[in-house]
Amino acid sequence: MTTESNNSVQFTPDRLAKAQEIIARYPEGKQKSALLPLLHLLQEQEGWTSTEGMDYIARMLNIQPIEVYEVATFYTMYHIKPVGKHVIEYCRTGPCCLMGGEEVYAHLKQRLGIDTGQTTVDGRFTLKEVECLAACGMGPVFQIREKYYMNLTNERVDEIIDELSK
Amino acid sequence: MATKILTEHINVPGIETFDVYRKQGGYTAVEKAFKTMTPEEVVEEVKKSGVRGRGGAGFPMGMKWSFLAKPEGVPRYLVCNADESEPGTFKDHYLMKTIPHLLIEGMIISSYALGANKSFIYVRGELMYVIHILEKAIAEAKAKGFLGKNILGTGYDLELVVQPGGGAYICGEETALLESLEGKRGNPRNKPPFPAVKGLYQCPTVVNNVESIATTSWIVNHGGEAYAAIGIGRSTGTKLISASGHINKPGVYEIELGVPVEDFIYADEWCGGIRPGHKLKAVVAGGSSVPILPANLILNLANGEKRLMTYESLSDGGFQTGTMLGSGGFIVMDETSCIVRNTWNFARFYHHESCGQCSPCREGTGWMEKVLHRIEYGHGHRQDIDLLVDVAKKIEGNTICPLGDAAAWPVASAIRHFRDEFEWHITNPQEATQPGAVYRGEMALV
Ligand SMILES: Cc1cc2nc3c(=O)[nH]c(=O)nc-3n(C[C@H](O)[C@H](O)[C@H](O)COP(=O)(O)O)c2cc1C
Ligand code: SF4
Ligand code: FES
C-alpha cells in the first residue's frame, strides 16, 4: 500500500505466473479480455489501483493505456485512489435498508469518525457505499476485501472492528 | 413433498466436493447425453420442458438455443450470466457456493448442446470468493475427465472459464455483459444483431442464468416431459425465489411454480410469515425492477382469486393490479416500511447503475432521484408526483437497453398504489421527516 514508489509496480513472481496463466485463457488475439481480472490480480496485491498499476497491465496487454483507464474509472470496484488498509463496503440498497442497515451504517460512521469516502487518520479503514451485494436475505452486509459481513448490528460491527483493529 | 430439482442435496454435508455430488447422482446426466444423446436431442429435451430463463425475462430456453447461429468453421460460445446484481435477489450467490457442480455440470450439458468448445462464467467481481470455489470445482471436473480434451472419450473438448466482472449492475445485461467480457467498458449493445448470431467477439453466443443452466442435468436425467409435468401451464418446473425483507425466514426456497404467494409468504415451509407483531404491507416480488404491490394485491387478483407464483398469475392484470416474476427476488415490506424512501433508494440504484449511453435513461434516472430525495426530504411540491410519473413515462421504451423500463416501472408502480403517502410526504413535511415516521393513513394492511 505504498503511494510512492509506484513506478516499479509488478506482480510478484506467483502472481505473474498467474497473470500469464489468464492471459492464455482467451481465444488468439482476444487477450485484452483479461483486464478486469488482471486489474482485480494487482488491486490485491498493492491495496488499489494507481495509474503505474494500469499502464504495467495495459503494456502486459499490449493495448493502450487509456483503454485500461476508461475500464478502470467505468467499474466501481477499482479503487484509483489510495484507500486503507481495510475498505469497508457497505450495503446501502433497499433491502438491507429494511433490515435496519441505515442505522447501522450510522453507528458504523460514528464509530470510525469518518464519512463514505474517508479514510481513519491512522491509515486503518477506508468506508465506502455500494450497492446490492445478493445477499439481501442476511442484511445488513457489509464487504471487506472477499470476506462479507452479514446479519449486522451495532454489536457486530463493533466486534469486527474490534478484531481489526488489533 | 415438493419436487426439488435444484436443491435436493443441497444440505448433503460436502456437497460442495467432486466426489460426494458424485455419490449424490452428480456427472450421470453428461455421461447419458454424452453416449446416448446427439446435441440436437439435448435441445429437443430442454424444448420440450418448456423451461424458461430464470434471469428475469423469462424467455423459453430452448427456443433461444434453437436461434443459435451455426455458420461454418466459426466458433460458438456459452455464456453464464453470473452477475446477480438485482437488488432483492441472492439465489445464483446461494446455488454456486453451496453446490457449485451444479452449475459445472449444466454447462457441460448445454456446451455439450450447443456445440461450443469454450465457455464462459461471468460472474460479479464482489463475489470472488465464489470464484475460487468455482474455479475449484472446475479442477476437480477436469481431474476426472468431464473437462478438458475428448470427454469421457467422445471426442469433444470442452474449457470452462470463470471470468470476474468488476463491480456494474448493468453487466447484467447479456450485451453490457459481452462487452464486458472483452475487456471493455459494459455499455449495452445496440439489438439487433443479437447475441445469438453477433455475440462474444462477434461469433454466435447463447446468453443464460446460472439458475437456467443447472436446470438441465435434471432434464437430462428425467427428460423435459417431466419437467413440464410440474409447475402450472407455460410456468414449468421449480423456480428458486429469494426472499429478503421483514419475514421470519429469510432465505433462497426452491418452489414449484404455482405456490399460491399466500402461503410463499405465510407457511413455514417457506417464509414464515410476517415478522412478530407486524403485518404485511407491500411486496416486490422479483426484484426492485418489478412492479411493487400492496398487501391485497400481492395476495389476491383483482377479481379476487388467490395470486399463485407463476408468470402468468403475477403479472394478471397488468401494471394496474399486477407485477411480474423476474429473478424471484421476493421483497417483503411490513407496516414500518415506508414506500417513498424505499422507491428514492431503488430511484438513486438505477441513476447510479445507468451507463449513460441514451439520454432518457441518464436523465430521467438522475430526475427522478433528485424528485424522490426532495419529496422524502420535506421539500416536495404538489406538482412532483406528476412530474415522477411524466418523467417514468419518458424513460419508458425509449432506451437501448431494458434498464430504463427498470428504473421507470418501481416509480411508476409506487405512485399508482400509494399516492397517498406521497401525498402526506408533501403536504406534512414537518411530521414525514421525524427520524422513524412512516405514514399510517388508509391502506390495507394484512
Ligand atoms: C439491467 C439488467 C440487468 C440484468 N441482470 C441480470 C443478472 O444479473 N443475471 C441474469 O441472469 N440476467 C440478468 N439480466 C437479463 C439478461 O439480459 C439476460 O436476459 C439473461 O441473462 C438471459 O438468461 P436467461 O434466459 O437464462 O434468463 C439483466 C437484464 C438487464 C436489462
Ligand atoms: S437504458 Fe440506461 S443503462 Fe441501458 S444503455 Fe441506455 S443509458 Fe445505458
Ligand atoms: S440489498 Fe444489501 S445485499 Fe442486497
Given for the second form:
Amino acid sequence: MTTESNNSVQFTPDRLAKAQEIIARYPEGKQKSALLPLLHLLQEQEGWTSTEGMDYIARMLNIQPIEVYEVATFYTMYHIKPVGKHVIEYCRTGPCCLMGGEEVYAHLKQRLGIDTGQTTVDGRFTLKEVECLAACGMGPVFQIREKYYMNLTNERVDEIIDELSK
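Hand over the structure of the form predicted alone; the form predicted together with its partner chain is what we had up.
Only one chain is given; partner chains and other molecules are left out.
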C-alpha cells in the first residue's frame, strides 16, 4: 500500500488490478462479496489490516467502513494490528489443553519472552490465541501461515523456533 498525502491508503498498481479483477467476479450490486479476498490482498501487501486500509476497501466496495471492521475483527485470520514475521496461532480449546497444550504454550511463551497478543522485540514472532484449528486428535497444535505443527512437545517447539529464527 502507499499512503497519499491525506493519509488514505491505496493498493499498488499491481494489487489494484488484482482487486478490480476480484470485484468484477461478482454481479452488479453484490460487490460486497469481494470483501474477504480484498482483506487478504490488503494483508498480503501490508502484513496486517490497518483502519486506513479497511477504509480504503470500504470506499472501493461502496460500503460503510463498519461493515469492513465487523468482518476483519470477527475472523482471527486478519491481523488488526502490526504483527511479526511469523504469526503463531495456537489452539486453546479443550482437546489441545487435555493433550498437554497448556504446558507447551507456557513453554512457547517463555521461550519467546512474550505473552498472547505480543510480538518479540526483534519483530520475528507474534503469538495469537485462536479457537479450534480442526486437528483435535493431533494436539497440541499451532499454525503459522498455512502450515500446521501438530503433536507439539517443548522440544519440538524449540526446534521450530530455532528453524524460523535462522
